[in-house]
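Just the one chain here, laid out as structure tokens, in the form predicted alone.
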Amino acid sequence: MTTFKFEYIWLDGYTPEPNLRSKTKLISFDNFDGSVSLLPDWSFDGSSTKQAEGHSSDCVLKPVRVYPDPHRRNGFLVICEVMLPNGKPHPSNTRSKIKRKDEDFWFGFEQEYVFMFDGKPLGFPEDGFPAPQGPYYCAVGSGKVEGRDIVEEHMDACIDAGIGITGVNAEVMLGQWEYQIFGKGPKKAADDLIAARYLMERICEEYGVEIELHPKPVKGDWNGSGMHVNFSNEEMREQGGKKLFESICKKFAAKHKEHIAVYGAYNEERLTGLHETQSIEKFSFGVSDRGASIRIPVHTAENWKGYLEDRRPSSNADPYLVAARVIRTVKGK
């Protein structure tokens, strides 16, 4: 028998932004092949995570996806849904809003974030600000990028865990980076993003650096942080047509407020109409337009097959809520 370490990971009940939580369960197996069905449910104290009252505090973690843990011997990361003791989804269980029949949707999340140290973005001087934006995006060289060692370690950890990471790059503000996560199926894509967020937080513990997901971490003439979401379904990928894509964009226009409601807290500070955003009060779409709410990629418009990019979600958005809302709108609901 071998003792395996399973890190059960879930989103808590804090608002307006849930936090990542985790705890380790040790289970002995002759062999563990990664099957989530072999893992038991596990209770936790919901009164400590704003998911229950103290007089009836038990909540239940239901394992839903397993990844190899790149940092532990015989370790695995376990993404969990939070359930009530009666077996029904907890009100904070946003993953349960995505239905099994929606697996033909593919999602790509562009997760922007900022490394913070002593209350400032990594690389910012102790007093004042660095040189204005311009040289930092996709940059190379000392003074133009900060935190690359963490980015490289995180990228390798995601690859080792089997997470669908497809790229990384330095972003427009010094100390700001992005990684991209892609998954065939909304739950797979969102689970991968949650696992990637968890690994980044854990790696940063070793560096004494914090991860900031606020959509406007530095006020003034500095880019905010988003979580652009690229999405498609089989009809968009295989049948396509300009009429189809324009009709989808018009559906999104009609549901703009519903999308903004679940696209992350404090997003009004980022969606101002400046810094490659459309105003939170407006909706627009256009080919290759990074100032629009929905960007139609130029290669999609070439033959009108492919995907769309919703540029409105903020960096702190819940990927399950974002995916569920996108799917509903595409379906005309």
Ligand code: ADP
Second form
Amino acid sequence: MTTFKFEYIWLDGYTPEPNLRSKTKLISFDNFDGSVSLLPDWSFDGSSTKQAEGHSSDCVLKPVRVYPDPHRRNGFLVICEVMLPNGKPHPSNTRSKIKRKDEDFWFGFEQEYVFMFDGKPLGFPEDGFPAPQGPYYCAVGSGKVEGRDIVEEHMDACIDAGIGITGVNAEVMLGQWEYQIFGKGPKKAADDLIAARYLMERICEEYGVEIELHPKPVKGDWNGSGMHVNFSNEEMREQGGKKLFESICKKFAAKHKEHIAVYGAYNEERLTGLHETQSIEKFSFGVSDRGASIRIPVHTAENWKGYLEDRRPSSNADPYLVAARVIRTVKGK
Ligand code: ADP
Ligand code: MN
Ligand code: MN
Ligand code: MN
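And the form predicted in complex with ligand ADP, for comparison with the form predicted alone?
Whole complex next, starting from this chain.
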């Protein structure tokens, strides 16, 4: 028998945006093949996570996806849904809003974030600001990028865990970075993003650096952080057609407010119409247009097959809510 370490990970009940929580369960198996069905439900004190009242505090963690833990011997990361004791999804359980039949949707999340140290973005001087934006995006060289060692460690950890990471880049503000997570199926893509966020938080503990997911961490002429959502379904990828893509964009235009409602808190500070964003008050779409709400990538417009990029979601958005809303709108609901 071997004792395995299972890190049960869930989203708490804090508003406006939930936090990651986790605790370790030790289980002995002769062998563990990675099957989620072998893992038992587990309870936790919901009164400490804003998910229950003290007098009836038990909530239930239901394992839904397992990854090898890149940092622990005989360890696994276990993404969990939070359930009520009666077996129904807890109100904070946004993953349960995604239905099985939507597996033909693929998602690519571009997670932007800012490393923080001593209450400032990593690399910002003690007083005042660094040189204005311009040299930092995809930069190389001391003084132009900060935190590359963490980025590298996180990228390797994601690869080792089998998370669908597709790339990383330094962003427009000093101390700001992005990684991209792609998955076939909304639950796979969103679970992978949650696991990647978890690994980033854990790696940053070693460095004494914090992760800021606020969409506008530095006011003024500094880029905010988004979570562009790239999406496609089978019809967009295989049948395609200019008409199809334009009709989808028009469906999105009609639901702009409903989308903004689930695209992350404080997003109005970021979606100003400046810094490669469209104003939160407006909806627009266009080929290659990085000032639009939805960008039609140039390679999609070449033969009108492929995916669309919704540029509105903010860095702190809940990927389950975002994916569920995108699917609903594409389907015309
Ligand atoms: P940008 O030019 O906007 O910075 P990125 O390369 O950062 O683009 O991100 C694009 C994301 O879109 C990647 O994660 C990629 O895997 C994803 N993607 C590519 N094709 C599709 C598709 N057909 N459906 C959904 N997402 C896709
Ligand atoms: Mn990108
Ligand atoms: Mn970006
Ligand atoms: Mn993008």
